[in-house]
Every structure is written in C-alpha cells, then in structure tokens.
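Single chain ahead, written as structure tokens, the form predicted alone.
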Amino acid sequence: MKLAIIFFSPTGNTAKMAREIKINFETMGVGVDGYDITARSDREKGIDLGPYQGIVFGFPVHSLRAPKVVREWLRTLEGHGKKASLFFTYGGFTVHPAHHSTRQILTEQNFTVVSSAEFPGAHPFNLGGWRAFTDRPNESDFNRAQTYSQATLNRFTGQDPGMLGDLEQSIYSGEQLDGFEALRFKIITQLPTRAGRECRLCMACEDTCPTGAMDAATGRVDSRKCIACLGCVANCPDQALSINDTTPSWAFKLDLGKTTEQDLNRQQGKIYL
C-alpha cells in the first residue's frame, strides 16, 4: 500500500504531527510520500494522487475551519473514490465544525473519509503574548497519533470496514463563519513587520507565505492577502518580524471560552472513527 500525507503548516505544528504520522505508517510497513502545501507555489504545482491507495490531509484550525486557502485548494482535487483521512492541529479553543466542513468538501470531491483526529498545538498568537499550548504538540500527542495511525491504516486496508461516523456540525451559517475569519484581525492589529530590525534577506518569509502577502525586500505585508497565519514570524531565522502585543486579549479569550489557562493547557487530542 502507498499513502500520501498532504499538509498545510505555516507555524510548524501540523508539520510535526505529519512527520510523526508518516513515521508511524512507515513503521507498519507502508510506503508514504509527504507533501507540504503551505507555500502558494507548492499548491500551484498540483499533486498526482493516482499512485496512492489512501490520502491523509492535515491542517490547522483557523476560525473553526480549515484555512480558506486550503478549502479552495481542496476543491481543485478529484478523489476518484479514494479513501481519505483528516487530522487537525488547534490552539486550544473551538475546533468544530472543522472536521465536518472539511469532510463535506472532500465528499463533494469524491473522496471517502474514513477517520479524523485533532491534536493540540501552540497557538500562533503566542508569538504576541498568548500562552495556549506553549509546549504542544508533545509526547502525549505523538502517542495518540500512533493510535490514530493504526486505526486509519486499518480503515484504509479494509481490515476495519467501518466508516467515519457523524461529526459535530456548525450552529453558524456560512456567512457567519466567513465573518469569524475576519475577527483574527481584531487580535492581530499590527500585521507582521520588520520595523527596522536587521534582516539578511533570506527570503524565507516571502517564499513560504501561503498567500503571497509578504514582501521580504520591504518587510511589509499586504493586508488584502494576509490570513494572519503568522508563519513568517514563526519561521524567520533572524527573529526580525513581529506583531502587536496580544497579551491584553488573552484574558478576554479565556473568559469567552469559559476556561482557565490551566484547564485549557490540560486538553488532550481526540480521534474520530
């Protein structure tokens, strides 16, 4: 059996889980190819899914769904009835309806989704002062990924003929969910900027930007294209990019989520079969 793992990971959380899941499959004797579609140029290349008997898709949760650029890219694929699985990384707050909405897209594209999972990962807004899952994913998440990998392989091979059950749907309309994406900019009020800091112009921020929003030469972001993923800030080797101080919104977000910092950071991932 040959599998593909396709992932989008601006700040690296989803990439870490994709590597662990790939290792798990390989340990079980499965051939796996990995595809990082974070950069716009990599999504534009396209992927030939023909050689694969199963596809694993991994994404972060942005405002209750897979990121918009991912949702748009998924609609360019043709599943030809292939089995697929999902996994998400999330920063501590609401996950659903990411599983349901993404499965819906894949089903429309003629994939059969057989499993899904979610794993905690450091929230990108930690780069401005939040403290959500600062040390995640960790060993407990990798251990849960082993269980997910085995269960998913059993579904892919038919050893377990079951199909993914019902997933939590949204109580919000599509228009409301679209509006939630814009709320990211209520917290990120200063888009990533160099603000005069020294930079060797390695071009990493521009090359890996999912939407082509970053101009490395000027150190400025096009606000019309930015999705506040903060990959440019997280991946800058010179730590030359920064955002506004997000600390003032941290207590508000905890209160909105009816949780405490301690309870939030005790969360564990989940597997859906």
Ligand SMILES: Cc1cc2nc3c(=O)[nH]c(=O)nc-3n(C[C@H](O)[C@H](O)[C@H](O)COP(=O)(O)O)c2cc1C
Contents of the next structure:
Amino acid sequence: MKLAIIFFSPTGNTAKMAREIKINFETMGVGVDGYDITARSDREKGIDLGPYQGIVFGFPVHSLRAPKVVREWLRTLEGHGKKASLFFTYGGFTVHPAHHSTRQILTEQNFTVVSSAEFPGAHPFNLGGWRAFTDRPNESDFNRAQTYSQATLNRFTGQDPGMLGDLEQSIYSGEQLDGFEALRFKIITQLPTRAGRECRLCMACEDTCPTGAMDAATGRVDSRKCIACLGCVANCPDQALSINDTTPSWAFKLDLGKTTEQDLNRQQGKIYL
Ligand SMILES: Cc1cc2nc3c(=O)[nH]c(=O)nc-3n(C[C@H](O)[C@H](O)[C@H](O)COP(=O)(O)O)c2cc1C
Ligand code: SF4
Ligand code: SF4
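Now that the form predicted alone has been shown, please provide the structure of the form predicted in complex with this ligand.
Okay, now the whole complex, with that chain kicking things off.
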C-alpha cells in the first residue's frame, strides 16, 4: 500500500501534523509521499494520484472552512473512487463547517472519505497579540494523531470497512460562510506591512505566498489577493513583516466564542470516524 499526504500550511502547524502522521504510517510499514501545496506554484504543478491507495488531506481552518484557494484546487482533482481522509488544524474557534464542506467537495470529486480529525494549532493572529494555542500542536496532539493514523490506516486497508459517519451540520449557509470570508480585513487584521523595516530581499515571502499577493521588491501586498494567512509574517528571516496589534480584538473574540482564554487553551483535538 502507498499513501499520499497533501497539505497546505502557511504558518507551519498543519505541516507539523502532516509530518507526524507520515511518520506514524511509515512506522506501521506503509510508504508515504508528502506534498506541500502551500505555494501557488506547487498547486499548479498538479499531483498524479494514480500510484496511491489512500490520500490524506491536511488543511488549516480559515474562516470556518478550508481556505478558498484550497477549495478551488480540490475541485480540479478526480478521485476515481479512491479512499481519502481529512484533517484540520484550527485556532480554537469554530471548526465543524470545515469538515462538512470539505467532505462534500471531496465526495463530489469522487473520493470516498473514511475519516477526519482536528488538531489545535497556534493561531496566526497571535503574531499580533492573540493568545490562542500558543504552544500547539504539542505532545498530546501528536499522541492523538497516532490514534487517528491507526484508525485511518485500518479504513484504507479495509481491515475496518467503515466510512466517515454523519458530521455536525453547519448552522451557516454557503452564502453566510462566504460573507465571513469576505470580512477578513475589516474586523481583526489589516494587511501585512514592511513599512519602515529593512530586509535582505530574499524573496521568500513572494515565492511562498499562496496567492501571489506579495511583492517582495516593494513589500506591498495586493488586498484583492491576500488571504491573511500570515505565512509571510511568520516565515520572514529578518522579521521585517508585521501585522497590526490584534490585542484589542482578543477579548471580543473570546466573548463571541462564549469562552475564556483558559478554556480555549485546554481544548483537545478530535477524531471523526
Ligand atoms: C485567515 C484565518 C482564518 C482563520 N479562521 C479560523 C476559524 O474559523 N476557526 C479556527 O478555529 N481557527 C481559525 N484560524 C486559525 C488556524 O486555523 C490555525 O491556527 C491553523 O493551525 C493555522 O495553520 P497553519 O499553521 O498550517 O497555517 C484562522 C487563521 C487564519 C489565518
Ligand atoms: S521574506 Fe522578509 S527578508 Fe525576505 S524579501 Fe520578504 S520581507 Fe524581505
Ligand atoms: S501576502 Fe497575504 S496571502 Fe500572501 S503570505 Fe502574506 S498574508 Fe498570506
């Protein structure tokens, strides 16, 4: 059996979980190829799914769903009935529409989804002052990933013939979710900026930007393309990029989520079978 793990991870949490899950499968004697589709150029290359008996897709939750560029890319795939599994990393708030809507896309693209999971991951808005899952994923998340990997492998091999069961229905319509996505620069974050800072012009922010929004030469960001993933801010070797102070929205966000900082950071991942 040969598996593929395909992941999108601007600030690295999903990549960390993908690495752990890959190691788990390999420890169980299964060959795994990993594909990072964060950069636009990597998504454009395409992936031949022919050699794989199972595909694992790992994405961050962005505005309650898989990021829009990921959803669009998934719609270019043909599953040919292959078994697939999903996992998300999330920053402590609403996750369930992501499982539901991404399963729906994969099913429409002719994949058979056998399992899903969610794991905590430091929220990129912590770069501006939030305090959501600052040290996640951690060992307890990696342990849960082991259980997820074993259960998923059992489904890929057919030892467990089950498929992913019913998921919580989204309380939001597709139009409402599109509306949340469109709000991203209006409430909490502003565009990343390099104003007043020197940089070595390594071009990494432009080369790895998932949407082609960053112009490294000028340090300007195209607001029509930027998805606020904050990969450029997190990964700049000179720490030359920053976002606005997000601390004023932190208490508001906790209130909106009807939670406290302590309760939020106590959350554990979940596996869906
Ligand atoms: C634009 C944006 C929107 C986000 N929306 C949500 C959300 O709706 N719910 C949530 O729990 N976390 C949300 N997060 C947090 C990320 O899902 C989480 O921190 C994830 O681990 C980041 O993955 P990465 O490090 O692989 O990029 C959002 C993050 C960003 C940047
Ligand atoms: S990643 Fe940082 S150092 Fe490299 S070009 Fe972008 S802003 Fe400059
Ligand atoms: S410019 Fe926007 S989309 Fe590109 S890496 Fe930075 S935050 Fe992400």
